[in-house]
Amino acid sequence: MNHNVEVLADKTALIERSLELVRAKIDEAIQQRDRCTIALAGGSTPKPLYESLATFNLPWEKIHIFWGDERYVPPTDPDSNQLMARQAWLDRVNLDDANIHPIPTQGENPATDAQHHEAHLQEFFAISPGEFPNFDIILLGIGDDAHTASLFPHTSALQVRDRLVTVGNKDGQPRITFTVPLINHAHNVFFLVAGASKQQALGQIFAAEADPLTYPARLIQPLGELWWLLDEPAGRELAV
């Protein structure tokens, strides 16, 4: 694992650096594999990144969009990660529907929808059960509790090692999420973290010793490159 930590002056600088790196990794993936697979994060921090990406003329036919997690709400719900990304980016560029791979959330059972999405990933990446795909880029954030994707502290999703997709739980509300091993098989994982409220979580994530079941982002140790991009309010207490 290639581990990189950068503390940027403010959120604007964080987004500019994220844009620079993500565009470089898109180009690299297309040059090496003739396509780029990207899993998006929800939340407010990456939204300006998506808005910026929408202004570029990229080879959209070679870019495939996924999500690392999704709330179990319809895709038109204001809380939907898919809706945010579509409004900020995907609906503003010439990206074919076949290149957008949302997590299904309109069935009656989150576990069944998680299984359906896992089967879709296996078909898309042409892998067998028990194998894990290698996403080119996975974008993540963290919560004040150090969760990432929908991998929340002391929930059963943290223990799943034999699946690509599972059901997460946030205060009794189901979510569908990539599993730890799926994320850890990525070529590039980017954490985008902004705000002073993240300082305590980051302190535990970067500590020499801490319980990963309490601070789940500690579990993310990808085979490829790991990038922590922090604004100064988030990262000022870290010795990097």
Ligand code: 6PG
Contents of the next structure:
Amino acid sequence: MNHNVEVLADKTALIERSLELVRAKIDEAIQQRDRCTIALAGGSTPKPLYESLATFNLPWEKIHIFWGDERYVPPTDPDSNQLMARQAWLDRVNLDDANIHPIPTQGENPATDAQHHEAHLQEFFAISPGEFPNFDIILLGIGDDAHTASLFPHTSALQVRDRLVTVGNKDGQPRITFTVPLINHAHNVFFLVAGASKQQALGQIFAAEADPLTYPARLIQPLGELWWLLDEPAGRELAV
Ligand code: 6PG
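Next, report the structure of the form predicted together with this ligand; the form predicted on its own has already been given.
Once more the chain from above appears, this time first in line as the rest of the complex follows.
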């Protein structure tokens, strides 16, 4: 694992740097593998990045969009990560529906929808159960409690090692999330973290010792490149 930590002056600089790196990794993936698979983060931090990506004329037919997690709400719900990304980016570019792979949230229940998405990923990547695909880019954020994707502290989702996708839980609200091993098989993982409210979580994530079940982002140790892009308010206490 190649570990990079950058503290940028402010959120604008953070988004500009993440745009530069993500575009470079998209180009690299297409050059090396003739396609790019990107799993998006939800929440608010990445929205300006998605809006900036919408202004570029990329080889959309070679780009496939996934989500690292999803709130278990309809895709029209204001809380939907899919809705945020469509409005900020995907609805503004010439991307076929076949290149957009949302996590289903309108089936029988979260567990069956997670199983359906697992099957879809296995079919898309042409892998068998037990194998893990290597996403080209996975974008992540962290919460004030150091959760990432929908891998929340002290939840069973943190322990899942034999599946690609599982059911997460935030204060009783179901979510569907990539698992730790799926994220850790990525070629490039980017954490985009902004705001002073993330300082405490970052301090524990970067500490020499801390319980990863309490600070789940510590579990993210990808085979490929790991990038932490922080704005100054979030990263000012880190000795990096
Ligand atoms: C979600 C995200 C989640 C998010 C963090 C940070 O579905 O909410 O995937 O993991 O990245 O909670 O969110 P902010 O960027 O809004 O701080």
